[in-house]
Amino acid sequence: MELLKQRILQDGRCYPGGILKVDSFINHQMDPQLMFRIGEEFASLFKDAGINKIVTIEASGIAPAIFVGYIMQQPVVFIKKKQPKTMENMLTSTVHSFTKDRDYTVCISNNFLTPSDRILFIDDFLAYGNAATGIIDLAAQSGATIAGMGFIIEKAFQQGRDALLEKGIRIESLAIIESLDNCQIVIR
């Protein structure tokens, strides 16, 4: 997606340790026009996958997931990083955050993730695939089928794609970062 790639090069910032900050337009301050275009792109890529639910994990995946859900006319559910006192029939998994370097116990009510669901998981980044692996675990617990996973930005040098492909997951990334060596953003 050329518009996204241009925006990453223009406004993205790189930090040592393989960190790419896109907080001025994706995951802190958001550009709603760009998010809508991202939603259109994912909806187009997965239009024939038989999806009946969009799933994401809080918080950075919520905005793009809502646009995808709106365009595909499907419900959106987000996996929570903190267990609400009111959640019933909870499924849980542990996810390690690369950015925050900590583990989260994530949860979702199995009222919203069921064996009849064919889900599309949407997230802002694919790095090591930790969040995606947690989603795979939750889907397995619920009996839901993962029809695909869409990532706004993939960091190819962190091999998350390989781990997911080994599990038979269809992956679509809108911008693939080849390298952040010497804090230079190199896009495939």
Given for the second form:
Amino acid sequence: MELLKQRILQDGRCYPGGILKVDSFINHQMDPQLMFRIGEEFASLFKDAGINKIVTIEASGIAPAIFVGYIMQQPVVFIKKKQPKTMENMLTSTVHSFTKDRDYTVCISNNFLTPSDRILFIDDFLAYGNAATGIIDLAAQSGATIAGMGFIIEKAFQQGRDALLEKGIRIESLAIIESLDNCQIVIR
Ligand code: 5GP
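Having looked at the form predicted alone, could you now put up the form predicted in complex with ligand 5GP?
First the chain shown before, then all remaining chains and molecules of the complex.
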């Protein structure tokens, strides 16, 4: 997605350890016009995939997922990173956070992820694929089918794609970062 690539080159910042900071338009301050275009792009890529639910993980996946759900006219459910006392029929999985370097438990209610769901998982970044692997686990527990996964930004040098392709998941990324070496953003 050309508009997104230009924006990453213009406003993205590199941090040591292979971290790309995009907090002026995705992760903290958000650009709703760009998010809408991102939503249109995912909706177009997955239009024939028979999706009936969009799933994401809080917090940064929610904004793009809402636009995808709005455009595809499907419900959006987000996986929570804290377990509410009141959640019914809770399913849980453990995910390792790349940016925070710790494990945490994520959860979703089985009421909103069921065997009749064909889901599209949307997230801001694909790095090592840890969050995505947690979603695969939750989907398996619930009986839902994963029809595909869409990432705004994929860091190709962290190989998350390979792990997901091995599991037979369709992956679409709107911008693929080849390298952040020497604090240079190189986009495919
Ligand atoms: P993964 O689970 O694929 O290893 O990492 C993806 C998750 O970690 C995303 O949900 C995102 O929040 C976070 N993440 C991974 N790499 C980056 C990065 O370079 N920049 C930012 N802002 N978040 C990242």
